[in-house]
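This document opens with one chain alone, in structure tokens, the form predicted alone.
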Amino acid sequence: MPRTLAITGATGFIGAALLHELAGGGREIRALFRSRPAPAADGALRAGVEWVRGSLDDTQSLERLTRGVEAVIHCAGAVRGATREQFDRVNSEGVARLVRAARQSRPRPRFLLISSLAAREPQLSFYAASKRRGEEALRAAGEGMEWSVLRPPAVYGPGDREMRPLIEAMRRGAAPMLGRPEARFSMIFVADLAAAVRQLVDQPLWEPGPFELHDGHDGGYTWRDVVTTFARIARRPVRPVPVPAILLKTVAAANQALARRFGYAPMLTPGKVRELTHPDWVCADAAFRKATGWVPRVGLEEGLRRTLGSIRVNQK
């Protein structure tokens, strides 16, 4: 088991779950952050976490982050943007810089890239293409290092700001249906993803992957599966509201044009619409299970229950 780990993206949704899963147990963790002051650590994380201020653009901070560690877990990434350059600067070029910094350490650490299932379909969007290029950057720059890649599907759970608007809409009794009715997609609860990372990190040997993983529901879900499950948890009817693709495309195009003019990073873009309306985001996790022995613990109903419960608690 690696005793010293470097983590990027530790202040984000997935990164915070990784930090909670990996901190303690004799491990020492070095975590990259950009904000001032350093992130506050809760009671479980006060010991064994060293915060390193910097960014993926700052070679010196990356060298400080990776110096002397046994494994690097790269979780940071850009999910918003209007141009290829905005995504590539973080998701591709940032990976290459971090790998080069890690290569300076002796002995060289293992390197785990938390990519995205979107990398499977790079033609869909700037984001998807940048995640694929990030994997390729690791493959090219990581020669002589032991490395691996995870491609999680839709990740959800307490603290997920991206899924919260959908949860709030369903609480009010209406569920926007953003994709095709027949489209299927896999999901994974954030704590299960964090446990999968720990399971991989603790393996004596790594296989490169890329590995897909999901919550154990083979064949994925449809939007109606999610809506039906949520309605059962909330004990109230939830009405599916199909959102026409032409409306999504129109709003996305306008949003991207405004973002380029005024300089903000949008979430809804034409590329994101192509991702949302893609018919097949179903994962196959047999290879990852065989390589690590990992088994997911949280199914959709329990995961949505915990997510909804966290929102209710925070609103009190």
Ligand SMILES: NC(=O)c1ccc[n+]([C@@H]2O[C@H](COP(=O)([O-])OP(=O)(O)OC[C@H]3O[C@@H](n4cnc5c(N)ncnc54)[C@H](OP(=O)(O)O)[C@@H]3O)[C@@H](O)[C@H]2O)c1
Given for the second form:
Amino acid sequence: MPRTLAITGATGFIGAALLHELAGGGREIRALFRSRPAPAADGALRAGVEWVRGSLDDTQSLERLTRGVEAVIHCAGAVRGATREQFDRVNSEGVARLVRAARQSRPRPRFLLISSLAAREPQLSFYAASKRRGEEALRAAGEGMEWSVLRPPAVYGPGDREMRPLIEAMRRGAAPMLGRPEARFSMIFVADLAAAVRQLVDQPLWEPGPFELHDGHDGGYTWRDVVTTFARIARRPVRPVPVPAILLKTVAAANQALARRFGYAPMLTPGKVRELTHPDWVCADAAFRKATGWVPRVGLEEGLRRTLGSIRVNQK
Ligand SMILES: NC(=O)c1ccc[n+]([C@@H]2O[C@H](COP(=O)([O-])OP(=O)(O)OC[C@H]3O[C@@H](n4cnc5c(N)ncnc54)[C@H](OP(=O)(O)O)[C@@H]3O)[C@@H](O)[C@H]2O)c1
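Would you generate the structure of this protein in the form predicted in complex with the named molecule, following the form predicted alone above?
The complete assembly is shown below, putting the previous chain first.
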């Protein structure tokens, strides 16, 4: 079991869950952060974590981050953006820079990349293409290192800012239906993903993958499944509201143009619409389970209950 780890992205949704899962238990963790202060964590968590200020653009900080560690878990990524360059700079060039920094360390650390199921369909969006290029960058720069790639599907849970507007809409009784009704997708609860990473990290040998993984529901869900499950938990009717594709595309195109003009990082873009309306985001987890023995624990109903509970607590 590696005792010293470097983590990127620990100020974000998934990275915070990884930090929570991996900190303690005799591990020493170095975590990268940018301008934001390290998030308030409980005392036990802080005790095992050394925060390193820097960024994926700054090679020196990446060398400080990775020096002497046994494994690097690279979770930082750009999930919003308006241009190919914005995504590539972080999701592809950032991977290459971090791998090269890690390669300087002796003995060479293992390297785990949190990619995305989106990398399976790089033609859909700048994001998806950048995640695929990130995997390729690891393959090219990571020669002579032991590395592995995880491709999670839609990740949800407490702290998820992207899914929150949809949850808020469902709490008010309306669920926007963005894709085709028959479209299917896999999901994973964030704590289960974090446990999967721990399980992989603790394996004596890593296989490269890329590994897909999900919450144990083979064949995935339709959006209607999610809405029905949510309505059961919230104990209120939730009405599906179909959003016409033309409206979604028009808003996304306008948002992308405005973002390029005013320099902000948008979530809804034409590429995101192509991802949202893609009919098949179902994945398989047999290879990952075989390689690690990992078993998911949180199904959709329990996961949505916990997510909803965290929103209610934060609003009190
Ligand atoms: N959420 C999902 O459903 C999902 C599904 C599959 C894969 N993923 C992948 O999982 C990873 C984390 O996603 P998330 O949902 O947790 O996103 P998030 O909440 O936006 O977190 C992104 C993290 O990356 C950091 N980061 C971004 N650009 C950076 C840079 N140039 N230098 C250093 N750090 C940088 C952010 O730091 P700041 O706090 O400073 O901004 C933050 O800690 C991403 O690689 C994403 O592609 C996500």
